[in-house]
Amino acid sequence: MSRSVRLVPAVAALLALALTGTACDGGVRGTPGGSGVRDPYFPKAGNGGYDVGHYDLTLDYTPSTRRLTGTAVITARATQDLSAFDLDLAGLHVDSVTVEGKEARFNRAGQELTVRPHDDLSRGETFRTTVRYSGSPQTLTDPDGSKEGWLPTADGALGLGEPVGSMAWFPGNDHPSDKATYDITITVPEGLQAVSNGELADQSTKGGRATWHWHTAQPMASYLATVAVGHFDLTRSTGPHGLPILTAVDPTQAKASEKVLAQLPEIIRWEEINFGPYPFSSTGAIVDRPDDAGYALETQNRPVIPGTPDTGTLVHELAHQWYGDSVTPKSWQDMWLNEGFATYAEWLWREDHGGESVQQTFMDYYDGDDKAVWAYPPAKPSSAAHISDSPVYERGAMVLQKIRQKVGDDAFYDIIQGWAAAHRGGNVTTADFTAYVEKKAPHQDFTEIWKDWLYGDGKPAHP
């Protein structure tokens, strides 16, 4: 038996206003933003309820003490009604957060640094975060046993975030589905220099402190985010079309590196006929010493690579600044998107450089006894330690040869290079590739291709 009960209107109006999160007195009630996105592979990486759209870092870096300083302003926009949302943050110590120049509470549980605003924030509203935080930072360690965040070098240091480093050296939505706008401005003792992303809007010195200000106009993902402390020659240059080349190499790498990266202008060029118009205002590279990263990033404009760099590396991290920095994949499962573009531009090269064609390659690694691109097939990848494996790579590549073959050369080209403009500074996922594809071939049959090569276990019973 229920009995029921009559709510006199005063009573019942106030019920329904909190039923509905609206407060009576016309403010907003929110609920917190998500902590993580869902990411398949780093389930924890990126935040929900905001999307961001720039940020202003302001770095204060001494080697010889390994301690940094930072304040980043993070300006975003709000997609539902917020009463708190997170940022990611490893390690540095948080000294104060205010939110639209309030004070806002905040705490800390791992990586994630809660934020509770002063007043809830409305869905649509643009507001501004400041976080003041020091420390010493991390060092993190990825799943496949590689090393990101933030790497002490013989001379400074190297801010490296692929797949999650970049929270190692500043607060923010750290996974790839949420780009934004850079000012990076990075203080350091005078003698060294300060490299980042981007164009060089300011460099000053006063009391012994150097203090470098890059600003990245184009949107990026915070994986893509670097800085680089150290002793640099600094080398201005242009390429086509007059675009600004700024290349930052290690002194003891500088003559051994001249002759491969003499051929930047070259390599833009050429992968501009290739993949369409160059999608960012300039371009570059940073090359440090051997063992200061165990890898080349594709760090947005200018690629960090250790060591002197080869004329196929380069091609590689500069094919990235189309695929997988202009057009960015919406999660870490879709990485082939990223890698097999680059290692495909890789075989592009060779062949039109009086190498093997593109063809041969893919027939000696579907021949090969190398059994581990057979793996997991490219779509899939069987782990978070194993999205930069070979099947990523080569078996990436190897999807895009058999679209070549399917469609032939014109159909090919004209489908990659409107791939990369139709999302320039976007972001996507497999779907929307094969989508694509099917779109700009309308009378092939991609079927066998995607089942068999994308998404099919093991080695595909025909080349």
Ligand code: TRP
Given for the second form:
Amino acid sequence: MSRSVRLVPAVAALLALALTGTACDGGVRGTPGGSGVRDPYFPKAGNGGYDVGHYDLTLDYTPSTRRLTGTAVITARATQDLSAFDLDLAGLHVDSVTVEGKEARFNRAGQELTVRPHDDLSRGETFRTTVRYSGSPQTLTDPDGSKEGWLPTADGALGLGEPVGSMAWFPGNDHPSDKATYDITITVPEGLQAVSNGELADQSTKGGRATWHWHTAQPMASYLATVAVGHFDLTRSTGPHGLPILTAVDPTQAKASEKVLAQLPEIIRWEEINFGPYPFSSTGAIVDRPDDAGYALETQNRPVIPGTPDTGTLVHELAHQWYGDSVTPKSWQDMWLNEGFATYAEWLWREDHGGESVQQTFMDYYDGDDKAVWAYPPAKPSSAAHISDSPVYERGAMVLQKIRQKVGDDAFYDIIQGWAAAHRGGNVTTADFTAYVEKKAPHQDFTEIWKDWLYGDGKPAHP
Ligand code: TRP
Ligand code: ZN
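The block above covers the form predicted alone; next, return the form predicted in complex with this ligand.
Following is the full complex, with the preceding chain placed first.
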């Protein structure tokens, strides 16, 4: 309940603008929550003043018209007294917004949907916002030129959200620092499949349309939410200790993908040995056609891979389930905590399966001709246009190899497993990681590694 005195909304809105969070007679006035969370690379991503607990998304999509209608019910907790708050939403038409069942005023400016609830919200209060929206979702272009958001495909569509694309298909707090559970229900023309994160809770058909309800019980960052609409062969199997596996494969990729997807249980088993218990209640993959997306993405439970995957890609995207999806960066600056680990997983898989050792791969990069890897330090990408470049991936993995060189194999595996366990389901920074390593190996000095390999410009003097 709001602690503010009751005023007609227009007056309340004016007052909220005029006052800046100061107390006045009759109670504390809320202030607007703010349009971002000060991410150094994506300043408008996410919003201030609240923390989402759950998204309940009910979507209806027709590929032939590209029309989406959606209802998002967002349960959140106010982290300050709020007169207004923002949601991120790119494109689409907002039909109505209610907060706690009451019609709310809203306006839009760029990706910010500003909601002004009828009553102020009090710090600590849990509140429900319902947004009804519709239209043709946009494909967004990232600073690095890659496409995300809503990608129409040959026979449907793909929703992909790294780093800021989920706002193209649902309103929310589109920043990795605010993880939440999800129910995603998608209705599509009968005969098509609609696949998403988590587990299939319900599936029904009525009047020529099929409804698929997916439940994600473990907290998920918005950039990891996905829907894949189209023709898919769905196959269920089980992995280690009965872990449910669900793969969704475009029929044109089915034959070629069969062998590599059969490796899923073995990859999960190997990753559990190296990284610790698999962090979610199911796993799998979504394989669409090669041209449907420009990259693979570690969407939670079920990575999206355009075209028949190779083993390395599968190892990489599944390693992200530990590093990225379960243990999630607090800001886009800390991307190397995702990509350095997932790249290291690929190197380690090769080492463990009769291929080149990780140390040799490390030396190949160190002595190699490709200067791109030294362009900037992993923990400080040069700009948003470069957050998925080689220093984040390969040099990030090299940081891990430097740690392994220093502490030896036993301590190294303790560190990477312990890191995943200690921060399971949470958010982390690079400083959390360096502190964790130092705590686990108190007699070692990591100063040079952090200074030269993690934060230092240019190629370190010694491998
Ligand atoms: N995370 C993906 C991977 O390595 C790659 C990727 C896709 C990406 N889109 C991105 C990385 C946007 C950074 C930003 O598997
Ligand atoms: Zn990756």
